[in-house]
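To begin, one chain is listed below as structure tokens, in the form predicted alone.
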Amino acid sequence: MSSGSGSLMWFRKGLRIHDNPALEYASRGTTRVYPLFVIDPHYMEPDPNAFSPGSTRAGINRIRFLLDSLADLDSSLKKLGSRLLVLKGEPSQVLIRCLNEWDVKKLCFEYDTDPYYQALDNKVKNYASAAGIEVFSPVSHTLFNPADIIEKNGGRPPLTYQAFLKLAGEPSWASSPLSVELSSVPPVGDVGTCEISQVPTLKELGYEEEDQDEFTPFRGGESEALRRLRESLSDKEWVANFEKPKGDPSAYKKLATTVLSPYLKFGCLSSRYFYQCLKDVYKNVKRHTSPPVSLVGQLLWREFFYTVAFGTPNFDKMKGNKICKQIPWNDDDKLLAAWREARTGYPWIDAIMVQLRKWGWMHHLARHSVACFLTRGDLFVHWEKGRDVFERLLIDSDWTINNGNWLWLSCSSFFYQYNRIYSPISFGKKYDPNGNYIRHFLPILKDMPKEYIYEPWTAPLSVQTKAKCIIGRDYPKPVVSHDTASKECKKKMGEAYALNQRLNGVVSEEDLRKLRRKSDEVDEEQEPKPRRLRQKLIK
């Protein structure tokens, strides 16, 4: 086997030819590279069951994203002599098969830490270090090895922001110019026998075309992401001056932030590439925001997450994961699924739940509200059915930031100030008082007027009538009393901080559901009947 002449380049992320190691290395001293990209099941074999039209793991809008990314991929490799071979089947298993049959002597991938890509990974390389095959398997997805953090920690993740950046100080490639061109691939060898594709459509992959009326605006792919973050980079006054936690989470039109981060989570954009784009800005102006608020800083987010995400067993789960609080959340399904499906009568929250359905992505402050509504603020739903959806609907949902961001959301972990909570009602309103973004997402509340649009159900019937949206026929009542919910949210969360501290963290199902029976039973004994009816769920 390690006659070998050519190189196999196994894409998953890392979908771009600029700031690429581990395709440079494939063609470097080599005849032959054979880029491959494995359509795997465990993401894209279309699921019939699932709450939205997609795969089990994947709504449509991500699986779409990604093949535009794939076809971009496919005609950037063309122009250089080469193309994108793309094959079916579980990845590991496609993997040694392509090993066995085509004549290579390395084996070159981006180094990915998703559990799921670790296991993966581990069969390959024991595969082919066993057939004497050389594996290059370079850390381009993120800006620093996240072990390396961890390492210098003594073994541990740093658990704050700010411990994170003194660790990790300036990347070690920093210094010196990344390498964003290729000026060719060697061509492609004889496949054998392996049944090559194109880069399948939609339909090809047996989902209809028809499925959802509205598609993201998004196209996937590393020219448009090239494309955006030019556009971003053109305005170098709002690059520096950049803050995170402003913005507009109701803009829909221009949007507010740089939408790069479906980009950033295919890799179809480089995070080094960017963090040195960003840093060349700063050098040419007076003053520029800094850390953690500025654009530089989000990248530094994505890190510290992607460290924190590494080093922490169970970090996607509440049980057995360390750094997090073990709450008694609610397990009610009819409250999520009026909270997924944008029932939950709070026009805002159901405005920005149907933009991530049809668009695949929302402003961060917009995903912040409908996170904190679904758990510490309003509804009490466990933060990782939440999530769940996320990962399903959101096109830049990826492993870590999706799970770090509930985990902080939800006051589990990261951030413990629970009585802070995004008001259902007045934190739109703030941005929008018109509530143009809500008009936009629920067409059913397009003529209500101003004063009501962010609380129909309290718009008198005559006005509820002319507007054409009768509450609780056209439009749903409210499924819980924001007051009433967030008061008691408030309750339970003070009471889960108090177990969490007197058992030093170690909390059994045993404690979790006594606290919750102690809990109910305090509510019967408060609650007059009537006011408990109402904070049942709305049909």
Second form
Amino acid sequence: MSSGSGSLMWFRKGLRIHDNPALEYASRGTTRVYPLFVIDPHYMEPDPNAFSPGSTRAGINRIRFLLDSLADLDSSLKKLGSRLLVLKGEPSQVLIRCLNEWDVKKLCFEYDTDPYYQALDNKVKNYASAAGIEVFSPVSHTLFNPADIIEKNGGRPPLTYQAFLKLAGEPSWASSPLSVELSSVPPVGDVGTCEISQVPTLKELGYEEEDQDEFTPFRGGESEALRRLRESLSDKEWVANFEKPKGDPSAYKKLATTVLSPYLKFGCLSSRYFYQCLKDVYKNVKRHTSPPVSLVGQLLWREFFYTVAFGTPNFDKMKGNKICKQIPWNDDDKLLAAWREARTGYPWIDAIMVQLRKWGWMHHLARHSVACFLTRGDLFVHWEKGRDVFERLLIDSDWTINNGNWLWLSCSSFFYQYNRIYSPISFGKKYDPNGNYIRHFLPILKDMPKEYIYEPWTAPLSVQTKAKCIIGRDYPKPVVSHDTASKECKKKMGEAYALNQRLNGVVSEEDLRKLRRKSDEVDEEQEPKPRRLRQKLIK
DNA sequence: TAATGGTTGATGTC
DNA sequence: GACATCAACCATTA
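Structure of the form predicted together with the DNA, please, following the form predicted alone?
Full complex below, order starting with the chain above.
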């Protein structure tokens, strides 16, 4: 209540001690701090109807990563004289109850641009303000405040990376030291009748024991984030010469990137601290790469997408999204399922989808391959469907970045060269001619000779037999022929682009239906008639 | 209005 | 390994 004297520190992302302005503010000038995390059952508890182990919203790997992060945060808070209070329930209800029952005069939490948090935070903020509780909600998830960039650009987000760079410049805090140390946190106050629990284990949340092999090799938490950061930064040459597009997507033993994305997503690692560390490395080397390809460039891509997403209504949809091309995607659940379940019959694609299941992480270019294949490259399935699969299964899935990249890859926004299609055969081959990556994630193909491993359906039956993998029985035949499917996709994209141009982006449901019908008719003309029908015609 | 440049394609030629 | 070709996109800038 307004008469309170303590602070409530509400953790959501930003699961860290270092560079955490909300926590710092909560700890200042007060004798009691309540560090709270709310477990939303919808996000955390098992949903037996979901297509993979996990909750309604998240796959088990990301839930595990989050639990690791919470346990690590709790342990760090304990070292500072505090602890993490875990409560279960619908977050706004839980928050409001805590504000009512506890001795709170300040409510502190990191500002969040995701629509989910915008709505939730407004509810909580309104309640707190009405109750006379001070609200402190700083921007610390990103380097910049997206609203500032949009304002600088006259109220509209920049739509190219280069335009973004010019507007953004150096972040305002770049030259002053960040507060990365916190010596203590005031003790927890009286929690009244609230049922506080420990950070649960997966088992306590109701998950079955899973085979260890099914879990991601990446552990969550700030400690692990900082360890990984230091490990990456220790190779100064590597940091200085980093060029993202030159990374090898098929590398699975020594990875081509830092794999700090999941830690940035949950805020186990501060993007600002990461930025400063990188700049420190640059200062001490003769030359270094630059955005967009450098490591700093990667952080700025994140900022770019955060800015556009924040300034674009319906950013996560095709309909009602002003920057999204309206394209007559199909709704083929069989093709979607084949892609999702790693049985497209293209080993390069399927291996990547297995890595997604098992690790919850793949190289950026591997993501490109499978996203292109599902949408504009081969299957012509709606990007929103692929987005949903990634959102669930990735440990680093971030609402803004995931949607931004699906818009990009499907040539719906940002990138428009739909003629450039990743080949599901030759793209992987150029990095990994022996197919080691495929053999690792698709062991059924481990004895397939390298001449056939990217196209096993072309292997003579004797070779298939010797490799103990009969195509069509042990491993599926291709769901589509890449040559014909990709040609058709290009044609459909061309038609859709022409329509968008003609109608100036205002494309109705009916327009899309017409376009779908039109291309179906053309298909029928070109496709050979089914054999029986043809025989009838011959008679 | 026209010119410019764009994180990461595939293929064939030299 | 570099380059042109494919076909011709877009947002931004001059």
